[in-house]
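Next up: just one chain, as C-alpha cells, the form predicted alone.
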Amino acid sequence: MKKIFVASKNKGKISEIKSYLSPLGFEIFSLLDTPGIPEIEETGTTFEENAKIKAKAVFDIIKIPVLADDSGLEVDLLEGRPGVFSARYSGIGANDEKNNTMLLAELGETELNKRTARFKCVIVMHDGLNNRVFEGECEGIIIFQPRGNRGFGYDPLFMPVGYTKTFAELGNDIKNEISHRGKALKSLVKFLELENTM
C-alpha cells in the first residue's frame, strides 16, 4: 500500500484528507502518529511558502512523500488579515475562540454586505525531489455572531456565498464538497490518478 505522510495535528483536517485519499488505496499517517517530530516554525509570508516549509522539514526525517497544507480567513475589509496568522490571530495562547472574538470586534458592527471574506488553502506534496502544489478557495462572508458547532476554527463565523448556514451548520458532506481544502484535494486526487495511470 502506498503511504502518504500529513504535516499536521489537526483531527478535522486529517479526517478529511484520509476521505479523499484513502478510496486511491493511500495509507495515511500524521503528525498524530509520530509525536517525536519538532514544532516545525512556519516563517512564510504566503501559503505557500508555509507549506512548502512543512513539508520539506517533515520528508527530511520521514522519507515519505508529505502532504502539508496552509490555508486561513482574507477578510477584504481588513486588508486580507488574518491570512497566514489565521490560527494565531489572537497571540500567545491563541485558541479558536479568542480568534473568533477578536476577528468580530475588528469588524465592529460593519453592515453584513462588507464583510466579504474567502477561505483559502494551498496543499503541498513533497516527495524529496519535487513541490507539486494544489490551491483552493472559498468565498463568503463573515456573519455576527458563531452560528453551529460542526466545524473548527473560523467556520462558525464563515456563511459561503449561495448558502444561508455557516461551514459549522452546513456540516461535513457540503462543507467538503464546496470548501477551500476540498477544492484543493480534488485536485490533489485528479493529480493522484492520472499519476497512476501513467
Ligand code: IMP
Second form
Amino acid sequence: MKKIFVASKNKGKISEIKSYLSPLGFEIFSLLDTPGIPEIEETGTTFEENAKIKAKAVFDIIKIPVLADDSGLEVDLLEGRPGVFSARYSGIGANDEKNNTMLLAELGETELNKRTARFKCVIVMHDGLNNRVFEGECEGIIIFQPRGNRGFGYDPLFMPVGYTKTFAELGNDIKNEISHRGKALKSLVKFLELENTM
Ligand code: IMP
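Having seen the form predicted alone, please provide the structure of the form predicted together with the ligand.
Next comes the full complex, and the chain you just saw is listed first.
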C-alpha cells in the first residue's frame, strides 16, 4: 500500500484528507502518529512557500511522501491581510475570537458589498524530488457579526458567494464541498488518480 504522511496535527484536516485518499489505496499517517517532530516555523511570505517549507522539513525526517498545507483569509479592503498571518492576526495570544474581533474592528461600518474576501488553501506534496502544488479558493463576504458555531477560525464571519449562511452555520458537509481546502483536495485527488493510471 502506498503511504502518505500528512504534516498536520489537526484531527479535522487529517480525517478530511483520509476520506479523499483512502479510497485511492493510500495509507495515511500524520504528526499525530509520530510524536517528537519539532514544530516547523512558517517563515514564508506566501501560502505556497509555507506549505513547501513544512513539506520538505517533514520529508527530511520521515522520508515518505508528505502533504503539507497552508491556508488563510484574504480581505480586499485590507489589501489581502491577514493572509499568511491569519492564525496570528491579533498578535501575541491570538485566538479565533480575538482574530474575529480584530477583523470586525478593521472593517468597521464598511458596507457589505465592499467586504469581499476569499479563503485560500495551498497543498504541497513533496517526495524528496518534486513539489506538486494544488490550490483552492472560496470567495465570499465578511458579515457584521459572528453567526453559527459549527466551524473554526473566521468561519462565523465568512459568507460564501451564493449562500445566505456563514461557513459556521453551513456545517462541514456543505463547507467541504465548496471550501478552499475541499477544492485543493479535489485537484490533488485528480492528480493522484491520473498518476495511478500511468
Ligand atoms: P492553517 O493553514 O490551518 O494554519 O490555518 C491558518 C489560519 O487561517 C487558521 O488559523 C484560521 O484562522 C484561518 N483559516 C484557514 N482555513 C480556514 C477555514 O476553513 N475557516 C476559517 N478559518 C480558516
